[in-house]
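Here you get one chain, nothing else, as structure tokens; it is the form predicted on its own.
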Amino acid sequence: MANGIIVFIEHVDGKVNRASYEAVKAAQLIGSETGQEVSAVLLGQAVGDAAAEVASKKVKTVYTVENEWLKKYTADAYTQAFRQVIEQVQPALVLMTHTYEVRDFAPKLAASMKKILLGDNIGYKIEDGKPVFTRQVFQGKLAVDVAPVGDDPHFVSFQIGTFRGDESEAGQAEIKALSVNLDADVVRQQPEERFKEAKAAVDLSQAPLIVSVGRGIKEMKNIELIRKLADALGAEIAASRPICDNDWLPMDRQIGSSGQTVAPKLYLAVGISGAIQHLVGMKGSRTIVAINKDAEAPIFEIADYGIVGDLFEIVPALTAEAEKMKQ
């Protein structure tokens, strides 16, 4: 009988991706109010180090799994893999973090077991002693309350932002090894290196700080006034749609509905008015500071510090400011 939650925990080179803590702490608190265990796995090759990083958290049990066609990730590879895992501990519910791996194979392994997959959620509540899932419809115009029905296991993912990674409740957790069987005839696709547009293309999800842009800015060349902050506080730069369309920053930039879902620990927004479209982008950041000269942007109903004026002068004040904190 099925039964627990098992989180996924994503990695590269046995770096544990600090997104998937967020998985972790959704599992502890549906754990907690319907009475079942939590166990993570991670996939790969020579993980140790990563299991018992994850063992500091409070789950029961990390199961690892190291094959060499594990050693580079594959949607077949980890499809296959994980499966077998699933079969082998029988677990109720798979909880996932919604990262570009895992809206690659999750999908595939949920239909490879003919279950559905609920994806990118914002939240859950539990009814009956049941999670439903929350998910944002129409680019987060709607939000609709979602219940797995049909046989264990359910599948779902969880939006990045919805839950604090950091707040995941410590403990010491059994490690445990699984054997999986893979073959070159269920892994039929060849690893390749891992995409980056450019090179300096960087993940905005793993960033702790970031200093993103909007319209506001007027032109190409004011760019150069954020970059410089960014510089200053030592963070990453982003922008809203609009800058990204006209070619004023990469795409890999852009965060919103469209581009990257980000949760820093401070997400400074210059010149963003807050179309719905970007906020689902980055509502879930920890701390969210505003600068606008409308004082009505929908941007400062999220903000937790709003500046009103001309981003042509807070904006150098600021740059200013920090590079004196750095000497």
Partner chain sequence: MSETGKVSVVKGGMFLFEGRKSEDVFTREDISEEQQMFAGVAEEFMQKEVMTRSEQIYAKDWPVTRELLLKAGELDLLRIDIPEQFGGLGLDKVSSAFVGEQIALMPSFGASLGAHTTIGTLPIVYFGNDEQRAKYLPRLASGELIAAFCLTEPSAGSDALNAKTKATLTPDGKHYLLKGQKMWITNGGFADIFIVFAKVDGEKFTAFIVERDHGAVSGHEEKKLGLDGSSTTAVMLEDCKVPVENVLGEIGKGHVVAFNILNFGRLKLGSRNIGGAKISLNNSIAYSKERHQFGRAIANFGLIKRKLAEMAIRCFVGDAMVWRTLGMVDKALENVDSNDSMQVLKAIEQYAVECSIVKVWTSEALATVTDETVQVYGGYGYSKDYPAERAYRDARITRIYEGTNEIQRILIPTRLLKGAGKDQLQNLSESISDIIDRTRIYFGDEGVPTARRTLKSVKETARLALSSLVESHGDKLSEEQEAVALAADIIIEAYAIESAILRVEKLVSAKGADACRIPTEMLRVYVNDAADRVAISARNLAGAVKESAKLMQAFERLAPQTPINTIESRRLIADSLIESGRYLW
The other form holds:
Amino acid sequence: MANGIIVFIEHVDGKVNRASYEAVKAAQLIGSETGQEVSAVLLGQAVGDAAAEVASKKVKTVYTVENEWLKKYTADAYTQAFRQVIEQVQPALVLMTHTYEVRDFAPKLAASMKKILLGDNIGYKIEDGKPVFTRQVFQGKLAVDVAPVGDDPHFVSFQIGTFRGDESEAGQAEIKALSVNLDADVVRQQPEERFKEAKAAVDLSQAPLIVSVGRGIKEMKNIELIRKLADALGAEIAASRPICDNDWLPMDRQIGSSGQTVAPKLYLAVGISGAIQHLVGMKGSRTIVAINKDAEAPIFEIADYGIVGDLFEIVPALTAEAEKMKQ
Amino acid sequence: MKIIVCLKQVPKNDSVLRINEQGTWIQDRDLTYEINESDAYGLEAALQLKEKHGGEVIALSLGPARVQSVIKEALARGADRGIHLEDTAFDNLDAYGIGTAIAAATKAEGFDLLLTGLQSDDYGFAQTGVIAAELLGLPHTTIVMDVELNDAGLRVKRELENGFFQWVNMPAPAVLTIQSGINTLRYATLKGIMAAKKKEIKKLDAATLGIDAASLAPRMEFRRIYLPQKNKQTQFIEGSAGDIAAKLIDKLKNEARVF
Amino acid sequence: MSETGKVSVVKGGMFLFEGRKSEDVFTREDISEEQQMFAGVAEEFMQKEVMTRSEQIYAKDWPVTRELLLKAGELDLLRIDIPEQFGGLGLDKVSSAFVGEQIALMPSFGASLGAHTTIGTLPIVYFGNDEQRAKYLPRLASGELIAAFCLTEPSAGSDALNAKTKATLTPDGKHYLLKGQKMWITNGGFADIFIVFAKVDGEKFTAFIVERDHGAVSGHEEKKLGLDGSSTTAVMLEDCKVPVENVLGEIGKGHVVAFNILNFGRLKLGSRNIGGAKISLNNSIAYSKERHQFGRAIANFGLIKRKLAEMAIRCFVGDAMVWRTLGMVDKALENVDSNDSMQVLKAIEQYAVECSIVKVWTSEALATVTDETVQVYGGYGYSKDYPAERAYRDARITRIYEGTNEIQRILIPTRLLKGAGKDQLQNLSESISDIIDRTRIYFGDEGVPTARRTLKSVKETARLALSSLVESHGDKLSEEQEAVALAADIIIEAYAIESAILRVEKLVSAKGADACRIPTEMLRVYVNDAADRVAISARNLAGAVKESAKLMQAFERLAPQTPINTIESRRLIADSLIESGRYLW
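Now show me the form predicted together with its partner chain; what you just gave was the form predicted on its own.
So here's everything in the complex, that chain up top.
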């Protein structure tokens, strides 16, 4: 009988992705509520230091799987390796943070065992002693509660930022190496080196104040309105993906899952409806202000201050008020 | 090069969504639909590959009769023919079920490249293409920004987090999930729409594809659907633009202490 | 191409004298999937290409407008009405009008595009010879050439045939020299091709295809109340040298060209008008949900609901009239050889009354809707920063151009009296006594069947009004404009009521009564109010003709009374608009 929760720890060349600790935290919470032990798994080559780091968390065992075919991430090798880990450890629940890497292999892993990934959840609740997961549908406009159906193990991922990784409990774990047999013929992807494209990338993660603009701005020339507001507030200007896709602002100003993740003191979202992909990049901000004409826009779900109205009217007034404040 | 592109029909982005009386899903009365955004970019990528390398583009959609309109839309933009997976057994499938149906249909058809969008704007599972790849025994790459063909197969640009990218080489046939915004979508023309009428749309059901009930059985259960609960209490500021601006600056200064 | 399906051919100008069944008419719901896709292209083009360049368009940056027209050409939006052998698609009028409705998203650009495709291009389509068609149509279809229609002159507006522009044959017999001035020419500032009407030898009113290089000179841009983003100029013809082969149609038959083309213009204007009304209505719905006063969205207030409901009713009834008429025209065209222009024109001309009715009713509906939208927006409605103000200004021209509503009101009864129905008018005094013998009718409140009974009364009122006009004024009818216009108002309502009934009946039979609750409410309210308006017009008319007292009594007998709670109905209609966030019919 399967038992326990296993957490997938993501890393690049042995450097642990901090987001993985969010899954550790989730596993600790669910584990204590359902009386299950938590373990973690690292796939790669020379992952000793990373394993040691993870072992300082309150988990029972950190499993390491080292193999030359796992040196660089590929969906094919990870799926094979992880599946063998699951067969050996027999967990009831596989928990992950919903990163791009998890999105790439976890559905394949689950499908290889005729299962499905319950992906991108934003919370959970316990019903009849079992976890039920909450996820967003219709780009955050509605939420659903879903429960896995069928036998263990179940595969679950949580959206980045759902849990505080830095609040995961510390402890002392044993590190245990597992060996797997990888069929090299089955590893069909050959990745090249990772690279960044944007030249002289702006690092928005250090900006204390950010004014961000979305589709609601309608035309490129209107970006000037936002620039004026940002200048008046002494803030950096940023944008949601469609604005950068249109080249209305450079790519390195993009906030969200494919852009930068920020947590400024003030995040002022103008004409941004708040698709999940955007929210994950800014929901850690200390104070969020949203200006949007649609009162139902998901951005208001996470805003501290909401203004439902026409940005073309409100932004100039706000700029004027900010200028006044400066004097 | 034979490319199959999967197109999902989803409620229009600006739709007003209402939960049905049973609280299980949304009311589909009064909804208008469109091609899922990233799928449209997948279609455009397919059409551009065909223009560059020759071959054929097949538009595939799964769902009730109404999804034929997205197939027709694709045919009007230049796809050569369509496949419509229609069966009451396909109602309310989860991603595994949809992946199963797509895998069966595309295997029967044969292809060099199977494209999907990276995720749907309704369920947002983001795994249909990957599941199909696994069931077909084919390699895949997700969140693809660019596709190159070479003698060895494919070289695709994958989007990573925090502004990183990575080229990945793979043999064909393969499955790719396409990111939104990677190309410029073309319009249909009226001539294209008229020409689409003469293009074939093949209908396939579960029995024809030899799909059994067990492989379509749900692997997850929707307990309930509801408006998201707020984590934060949003203070709404009202009044004239001037009033709003003054109140907001005051609150940011004295309440939130941002300045 | 047949899109109207099994709808049968109906003779024009006969609706007062014959009954109609819902299966005989085309409605908006009959628009095919393919036609929806055509419109989808136009809508996407408007949203993505045109609306995003609104500032340049309103700044009269004509190269941008020309570039957009060329792009529209690439998407085939300019070739819909052009025959296939000349680079067009040869599609039906329903397709053409439905695409036109999407272009109404920006009335200024809609004016530029519509002037080009309809009054600019259609004269060559229908009156050009093969050489002319081959020479001009492919490039008009692609948007490489843009056309304008030059009929009006400084002293010849509604009285277009009183044109002063002259055409004189040069001594070598190869050219006409055109001399004169045309006014209010849409696309005047940037068009390449002008359809110009001039009098050969100062007498024979004739149409010409004039290229800009022949010597047509644009005046300055007019400063207009609305449509700021469309070019309107005078066009000066100062010894403009036009080759004789550019005479369009026959010498002396320019009026045939002008009036037939304007028939098309009026018909297509209908769908643009209702398209514009729906945009304003949707803006009103959105704003009234967003705007809070006294602690709640103003959409919750009865008087705002009343406005929203009334706007929706106008859109619903307007669409019923527009698509019914377009469907009739298409059906008639299916039965004629599309290459035989004269047959085509004859087929369309018989619907001149319906086209006039559609023009008058929809332009006035648009006026009401845009005016009430300003009111819903309150102070913001008066501000140029909000859309209500521009829509209000843009709407105003539609009651003036393509033949003023006053001219149309004269034409409607006079044409009916010349048309196929005139023999069916009964003897006035017999009709009157027959009606007076009846008792005043109280109809009850049964929805569509009640509306049917009201329609019967209104049609009878209209026929009686026509008979009384003939009896009292005979040949001097044209001197009695006020009375003729009263009759026109009754006739227009008859067409509106009947169109709305037919649309609701067709909807109900397709979707079932439950799904059609709101259309049925819209019908009940419209018919109830229209019957009262008809009664007032009839009473005023009766006062101004022979046998006033008896006629008044007859009209009174015909005026139906129904115990309808229009307040409750309008609330229901408004609530559904507010719930869905937009007009859905």
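Numbering follows the first chain given and starts at 1. Just so you know, these numbers come straight off a predicted model, no measurement behind them. Take the two forms, superpose them, and find the largest set of C-alpha atoms that agree within 1.5 Å; that set is the rigid core.
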Does the C-alpha of Ser157 move 2 Å or more between these two forms once the rigid core is lined up? no
Take the rigid core as the frame of reference and indicate whether the C-alpha of Leu318 shifts by 2 Å or more between these two forms. yes
After fitting the rigid core, is the C-alpha of Ile307 off by 2 Å or more between these two forms? yes
